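The chain below stands alone and is given in structure tokens; this is the form predicted alone.
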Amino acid sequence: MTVPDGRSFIEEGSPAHDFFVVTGGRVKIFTLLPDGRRQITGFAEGGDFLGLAASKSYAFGAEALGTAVLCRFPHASMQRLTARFPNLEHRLRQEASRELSLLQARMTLLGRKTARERLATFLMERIRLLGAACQETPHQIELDLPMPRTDIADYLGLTIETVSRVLSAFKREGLISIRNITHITIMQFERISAIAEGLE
């Protein structure tokens, strides 16, 4: 299925009949606050699974960030799928566990980290998505940020002013270079990693 920019395809609280695999584009994941506002809790990209850990209803909503392409699988057909593709069961269990691990990491991010640590952690998350590509040039890594700073601020539990202030501080310290609002170059990988871990 192809989902246009800004359209939701998972509604929080709705029956969890299906799970999804992102095969193209990007998705933002959010929960609804009691006052009706949305809190962004994560971003998904190609290869990510959504809704695997759901029991009866979805604990989050999901919306396309730009045009997104997804594969949708009914939970009811999972037994047939795993019988046909034995390796799939292990992968599905891994992904369901990953969903829960990300939730725990997010609780730590919002509960204990400073603004600098949160933003450095976000940058490290984006670097990890590059995988082996960043191993070749660990001291200078190009990052494209498909989401606006308002979404980054929402995800990190910060104001957009704080995000801009910390990014400017990182730039002054020579940790990053900012080409435009969607492209950042990591100039000092080790220091960004240390800040994310709370070592600076």
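Swap state to the form predicted in complex with the DNA from the form predicted alone:
So it's only the chain below, everything else dropped.
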């Protein structure tokens, strides 16, 4: 299943028939308030599961961020699979547990962190996502942010303007440098990490 940029493929509240696995590209997951306020609850990419937070109906909407490729598993066939491979059930629970831990951290971010701390945490998340590749280079990490500022704002519970201002401030302070909209270089990993933890 290939989903073009910006196309929504899960409607919040619609009956949950399928389970998805993201195999290529990226996807954003969000919930909406009636007046249009949006909270992005996560970004999913290659290998991520989608649809664990669903019983009868989806508790979230989902939309492609760039062109995305998905595998769709109707619930019926998932049940057949878990019956055949009992380990899968365990795997799914593990995945759900991992999600739960992440969401708890994100609740602390949304409920208790300042705008600076949120952005710093966001950058740290993106760095961690790069994997071990960056562990050897403590400074000067290249980062690209595939999502527009609007999505970053809705992910962090801020407005575009605040996101933009804080990133500019980080640049002014020499913590990062901004080549262009999507490409950022981390100049002072340690300090950003400290800000993320609320130590500065």
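Residue numbers count along the first chain shown, from 1. In this text, the rigid core denotes the largest set of C-alpha atoms whose superposition between the two forms falls within 1.5 Å. Values in this document were obtained by computation on a predicted structure and should not be read as measured data.
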Next on the checklist: Rigid core aligned, does the Cα position of L88 differ by 2 Å or more between the two forms?
Outcome noted: yes
Next on the checklist: Superposing on the rigid core, I want to see if M78 changes position between the two forms - specifically a Cα shift of 2 Å or more.
Outcome noted: yes
